[in-house]
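Below, in structure tokens: the form predicted alone, a single chain.
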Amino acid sequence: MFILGVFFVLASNYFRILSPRITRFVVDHIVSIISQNKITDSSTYPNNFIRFFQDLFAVFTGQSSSMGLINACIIIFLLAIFSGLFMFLMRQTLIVMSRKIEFDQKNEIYSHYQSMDHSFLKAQSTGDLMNRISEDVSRVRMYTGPAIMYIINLSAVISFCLFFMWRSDPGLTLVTLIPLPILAFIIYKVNGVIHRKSEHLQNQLGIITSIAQESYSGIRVIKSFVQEKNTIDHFHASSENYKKESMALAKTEALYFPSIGLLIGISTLLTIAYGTLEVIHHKPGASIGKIAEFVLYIQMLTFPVSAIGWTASMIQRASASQKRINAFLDILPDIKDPQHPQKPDFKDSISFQHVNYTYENTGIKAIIDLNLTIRKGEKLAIVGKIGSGKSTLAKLMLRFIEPQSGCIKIGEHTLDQFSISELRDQMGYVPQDQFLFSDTILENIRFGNPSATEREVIQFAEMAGIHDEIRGFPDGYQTLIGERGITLSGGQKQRISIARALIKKSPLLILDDSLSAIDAHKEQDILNNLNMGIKDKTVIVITHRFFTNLHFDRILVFDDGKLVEEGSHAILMERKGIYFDLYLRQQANQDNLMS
């Protein structure tokens, strides 16, 4: 498409060219006619076919010096459409290939996000990641379509222009363009300015995107703590940067027009006053119809001279942009696939041998030289206080992060010897922050398992004890939730998380405290139900509190990174530890909360 863009390019402008020859000739022919007071040329009557298409010949190896002057008014019309239809197939492969250059872009951002690990995403910025894929990728297809297209047809007006210019009178060509070095000093000097303004507007429009993005989400915080006034003014500040930095680019940008049309206003003149000088002169050569040619070659060079500063500045800010979409794109994520996947085999057991883990930009400790197996078709339940690395451990077997030292296996082989899309296929999870999508119920629970039937997604809304509360609401499973299920409670989300996670039918599941929102007596019919849809599961579930109503082979408590106590209930119960203390304690706070 770039290739054929090039040619319809130089076609529209070659056939744009010739008229300015064939215009001199009817001024020089017009001009004789009145000097003489009379018409004798039989030449300015219609033509014969014959003599037509002899006059076409003629205008294209640029000898136009004896058409008629009928014929010449007819070959300029025709010229104009051959260029009109020329640019329009232009605009239709240049254009059209930057917006497919826009599509893959785009989608190679997307996957490049999907790629990167948990530690890289955690570390950005939403509203900055937005705008990678949206506003930096839009000003990269200004200059992939526009910008190209207007350098390529910039390109080849001067050339044709410098080419019948030189061709039809040196001297007043180099008269003409007297004025275009200065134009090319200016472009080369406010150019480094604009870049440098077009990086710095880019990165303040990422901060203005995520304060945005952030306060969206965190409308309710903002609300409930009263804090609208200072979320504006901090939004306003950002705003007030952002604009200072666009006013400053937009008066840099301003310099282009006046100063072009300056330089175009004396080329013209030169162009009139030296020209006039060789009619009054004789010179030979010399005529009126020159003159008016040579100021058609400047007017049709005005729009791409003065386009060049426009384009300069997509250049700058598709240069700024596409820097910024390079250096996410160079960023490779850490847990990678190996190159000879093993697939995994959750027959197996998996253990954690000597494994520890820091997080690095806090420096904590969540997991300290742990060893421990875990048996197929077993149940664990892993308690202990906030920050002990509970939900580290998750992560670590969803290889969401790597253990620093140590390893992971399932039977002999660890686990990044596995493929992460298998190893996690294999894996049901329900995360402590529950997210859904905004769509249907129906279709988040449908996520976890995308061929699903409907009555399958019902059996597993039963399982997870929400399906009445479902089939009471208007439009039952059609039902369409907002945002991160924000139309939902608490409660109803981590079901339908939990309800997606089982419907996935994996043989591991890892419910991360994910019963926290639920009162008792849901508490219970949903433990009951658990009972009977795990018994072939290796299921492990993190939780602050105790369920007694669901059998656990060993229970792991954790403190401070470190695996301290595991056993039974009654064998932790009898030891008098760590899970004593907090199962006391959770007994007491349920006993105050019923008084």
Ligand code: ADP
Contents of the next structure:
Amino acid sequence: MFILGVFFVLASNYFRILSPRITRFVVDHIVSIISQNKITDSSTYPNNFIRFFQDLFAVFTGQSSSMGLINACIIIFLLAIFSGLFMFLMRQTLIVMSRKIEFDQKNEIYSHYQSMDHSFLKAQSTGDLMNRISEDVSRVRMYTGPAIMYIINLSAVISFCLFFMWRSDPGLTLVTLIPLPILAFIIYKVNGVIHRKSEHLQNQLGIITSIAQESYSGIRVIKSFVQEKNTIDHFHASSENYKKESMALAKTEALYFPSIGLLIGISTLLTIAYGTLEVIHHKPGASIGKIAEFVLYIQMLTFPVSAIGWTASMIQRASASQKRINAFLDILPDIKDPQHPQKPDFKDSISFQHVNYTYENTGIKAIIDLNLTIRKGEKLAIVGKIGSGKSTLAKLMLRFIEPQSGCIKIGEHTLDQFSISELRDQMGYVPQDQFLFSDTILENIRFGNPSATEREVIQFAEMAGIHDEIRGFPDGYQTLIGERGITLSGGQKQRISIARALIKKSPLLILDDSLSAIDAHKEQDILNNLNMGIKDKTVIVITHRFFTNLHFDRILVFDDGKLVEEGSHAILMERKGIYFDLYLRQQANQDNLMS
Ligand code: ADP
Ligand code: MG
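Please show me the structure of the same protein in the form predicted together with this ligand, now that we have looked at it in the form predicted alone.
Okay, now the whole complex, with that chain kicking things off.
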């Protein structure tokens, strides 16, 4: 497409550049008619087709010394049509090319997001990531499309113009071009200023946007602290700044085009003056038509030359954006698929052997020397204070993060010997900070298993203890949630997330504090459902509540990253250790709440 595009640019400009020469012929012809007050031979010859094509041919081969006046006019018209046609094709190839590059780039960046690790995504700001895929990609497109097109166009126009001007009259060419270097210099300088100012303005706009965004999301806090006026003042001040800077930019820009116009005007004036002198002094080849021809060349040069600055700043921006995109694409995920992946088989037990995990950014040792075997079908509860490493354990099992030392095995193979997607396919996971999409409840649950029927969705919603509430909504399972729909309570969100994990029918289920916003009774009902309905499933429930009447095979107690106690409720109570303390504290809290 690029090569075709270059060809179309050349063709379009070639046809355009021919018309000044015919204009010269027409003007000279008319001048001679007027001065001799009679019609010359060449305009009276029979105006037939053959003669027309001879004339057209002569134009293309550069030998148009005489032709019919009417033919000349028709040829100018045809040249404009050809030139326009090729200009259309030039945009159809070069701009379409840039759109295709944009499309590929967006997809590449998006798939790269999807491949990134948990830890990377956590460390990046959403706005920053969004900018890569929207702003940066469009800036690069401005380069691959318009900027490249203008560069090729500019080179074509300048070289064609110079070639024909020089061939026509070297002296006049030099005079015409005198202001050009000054013009180029001014454009370069002014453009630098414009570029700096508009970058500044862009930053200021970013500030305003983030102020607005913050206050939209925090509007309730602002109102409850009666800070509306302060917030408005703050916004007003930034807005004022933005206004000042954009007016300064407008002033510079306002100077830009008139000064270009002035220099072009000077150039035109010089051309006319010098050309006229040539005519007066009867210099061979000098004519009024030639002056007209040169004025047209100047017109043709005006736009491409004044676009130089604009093009240059597009290139600068695109290059900065492409650098940012490359920096992002160059970051490879640490957690990768092995070359010869094994098939995970959950008939085997899962074992942790001397596993240690430290969060590198904070240096917090979240898991310390963990040894643990989870048999197939076992129902485990994990309890412990906030920050004791429970969620980290879940993330390790899903291979969102990898232990710095020790290993986690399913059967004989460590986790990194399995394909990541197959491994995660085997696990139903409800993260602590669950997330629902802005879609219907039905689709949110079905997200766990896109081929599930509506009956299955209802079945698992019942299991998660949310079916009755969903039925109570006016649109039932078709109710929209999220930004465009209704707002769910924390507990409702948690139960929908559980239904979504259950419908996956995976052999392992991990609930990370997924019932915290639900009252204790309801929580017990749901856990009972789970234990009944999924006998052969391995279930790990991370919780900070204690259930005396619920059957877990084992309860694991974590404290400061260490597995400190394990056993049944009765055994742990007898030990009078951490579990005992936590349990008593919960009972005391409950009694307080009751009384
Ligand atoms: P729990 O789920 O038991 O509340 P976590 O496993 O979430 O505990 O956290 C264990 C420890 O690791 C805590 O001290 C916590 O502050 C720290 N931690 C958790 N996530 C991160 C993270 N992404 N970066 C740095 N430190 C973390
Ligand atoms: Mg947690």
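Numbering follows the first chain given and starts at 1. Each form is matched to the other, and the largest set of C-alpha atoms that superpose within 1.5 Å is called the rigid core. In this text, all values refer to a predicted model and were calculated from it rather than measured experimentally.
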{"property": "Rigid-core frame, C-alpha of Ser267, shift of 2 angstroms or more between the two forms", "result": "yes"}
{"property": "Core-aligned CA displacement of Phe77 at least 2 Å between the two forms", "result": "no"}
